[in-house]
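Only one chain is included here, represented as structure tokens and corresponding to the form predicted alone.
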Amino acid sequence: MTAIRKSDVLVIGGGIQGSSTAYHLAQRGISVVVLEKDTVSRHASGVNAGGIRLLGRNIAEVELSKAAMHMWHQLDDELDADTGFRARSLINVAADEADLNTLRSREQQMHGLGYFHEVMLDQQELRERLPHVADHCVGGVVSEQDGYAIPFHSTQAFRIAAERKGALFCEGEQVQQIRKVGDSWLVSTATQQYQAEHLVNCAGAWADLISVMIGDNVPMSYSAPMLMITARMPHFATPVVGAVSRPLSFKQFENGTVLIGGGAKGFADRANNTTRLDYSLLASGAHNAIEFFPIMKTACINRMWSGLEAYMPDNLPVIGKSVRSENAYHAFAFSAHGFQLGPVIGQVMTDLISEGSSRFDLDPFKINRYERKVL
């Protein structure tokens, strides 16, 4: 085993937020290291679906939410690179009466807040947008910042940036041993030492392990979301667009293909890295994008692929510091809806590292948040 390699900060996890965090950390100057046990972005964060999602996010992520889509409007500029971002919007579309109740009942809770990014639509105003959606749709949501970018060139930008700035990204390095040693961390791998005073765990699907070692007890589960894209097709929606109650969320690229998603959750196994699909799950996510927009029913399926995400019961994220041990983090378990937020979690790590604190209020998301309160 060679020398022990230290730095200020030692980052696990090489998906957007492990990446951003580095890149955040670099910027201020400040030394990291990021571990990745595969290569950065295999996972999660280089086979979502690159959704840049303001619209119907949890009330505990909109501030987040929000300062992540700033972030996104400059963000080629800012990492000299091409994430693939375009603003297109998105619209939930409303498929009845009660899709409407929904909405109604969201936008009085959201501008009761202050929140006014939201807009419903009317069924002509539905129309107006999206001319091929079915006729029985009777109006939806937009939010017109929203739209998506490329996940795999999304968090390899925030990598090269990162390196430019003294980062350094080690892959096939898979975590081992983490302990404590007077006041700096000490993590193993098969063939290398590291050493930081300040660790961060972002390590997607694997980081309840991680969390583990560091001390912090977590209920997060993980599952491997699917998504389908199809050959390529005559234009016919320009807007990202989901539903209000149904599993459908697609995007039509530039290039004519379309991107199908909704949620549905294929076969994970995390101890051997592999996914399987569940392709009556898949059939069923092709029937609801027929269902909201017919013309899809002309659409070739042209691949498959699942993904490991890490998930909360709540669906909200682990974001903030560990409630067991000093100067460790945590930035995991984003539930299928992290990537958007990867700019801002960069920033809010390097934040809690450098000035202890952070300009968000961080508590639904603590770690801790299950356990058993005691009287």
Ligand SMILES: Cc1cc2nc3c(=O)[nH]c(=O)nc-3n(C[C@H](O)[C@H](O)[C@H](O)COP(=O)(O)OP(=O)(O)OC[C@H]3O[C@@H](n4cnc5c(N)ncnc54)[C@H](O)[C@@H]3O)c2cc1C
Second form
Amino acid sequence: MTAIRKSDVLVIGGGIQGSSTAYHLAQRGISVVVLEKDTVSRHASGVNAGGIRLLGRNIAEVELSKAAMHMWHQLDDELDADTGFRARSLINVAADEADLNTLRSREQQMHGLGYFHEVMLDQQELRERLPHVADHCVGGVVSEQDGYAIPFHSTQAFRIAAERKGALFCEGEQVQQIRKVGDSWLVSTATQQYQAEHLVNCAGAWADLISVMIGDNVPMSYSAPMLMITARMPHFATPVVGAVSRPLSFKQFENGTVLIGGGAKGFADRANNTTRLDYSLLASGAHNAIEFFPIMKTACINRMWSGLEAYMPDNLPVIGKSVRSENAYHAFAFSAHGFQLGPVIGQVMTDLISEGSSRFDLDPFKINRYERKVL
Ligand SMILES: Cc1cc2nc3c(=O)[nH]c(=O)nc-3n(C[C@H](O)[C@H](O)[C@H](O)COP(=O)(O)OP(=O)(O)OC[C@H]3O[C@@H](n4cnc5c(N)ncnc54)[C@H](O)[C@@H]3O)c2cc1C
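Alongside the form predicted alone that was just displayed, please also present the structure of the form predicted in complex with this ligand.
Below, the chain from earlier opens the complete complex, with every other chain and molecule after it.
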């Protein structure tokens, strides 16, 4: 065992949340070490669908997501890198009158709260934006600022920018034990000990295990959302596409390939870092795509994969301070929509560490929100 490595902050997890946190900390001159058990971007942050979505966010997340969206639009300049971000808009398609009613209630709710970024489309406007949409589709809703980015490039961009500002990333370093010694956290891997005043848990699908080491219990689960990508097709869709009430989402990249998602889940084995695909669910995802876009009948699926993702029962992440330990912070369980939030989460963690608070309302994301209240 070599000498203890010291820093102001230790971040556990080299996904987009850990890498963004390291970037923002280093930018403010705070020394930071990131411990990653595998390699940076190896898990959800490197293999996700790249959707940069503000549309349809849970109300609790809208402010965070709006701030993150603003950052995505300037991120390549900020990080001096190519994240692959493209602002293409995102349209959720309404298949029938019931879907339109859902959109009308949502519109009323959003306008009542002062949010106007989701704009309803009638059938003709939908067809103008998506000429290949199926005849039965009756309208939709669009968020103009939305789009996609390339996940692996984006996460690496944060890592490289963080390293340029002095952050240290240690790969192949699995955190095995966490102890409080005086005012410091002492963290052990198989070969090394690390010491810091502050500790940030960005451990993705393994974050509940880290939480327990810090003293916080949390009803987190994990799963393996799946994706598939086609061979190149003639260009037919510029916006990213979702459906109001069906598990469908897809985007056509500039090279013509179409990435199809929608939340279908395979089988997760986090102890072994692996997942297995559920081919019957993938097939029904492909059928949904054909139902909304008949041109997809000609698609040839080229590759399918899945990644490990953490979920909370309410599908909202855990973001904020530990409730049991001083100087410990959590950012995990993004429930299959955390990539878009990445840029702002690093800023939130840095504010919590350096200023003790965040400008965002983090109450809905408290780690102890499921604890039974004692009356
Ligand atoms: C297939 C799929 C599609 C998705 N599509 C989208 C999308 O279109 N848009 C969107 O916004 N979001 C999407 N998501 C969700 C998004 O990818 C995640 O919410 C986000 O990447 C989570 O980032 P993270 O940094 O918290 O986790 P991760 O990327 O999982 O990073 C956590 C890291 O912690 C490390 N770690 C864990 N335990 C330890 C330990 N003991 N010691 C050291 N390191 C440890 C892990 O190895 C891992 O690298 C999707 C997810 C998947 C799987």
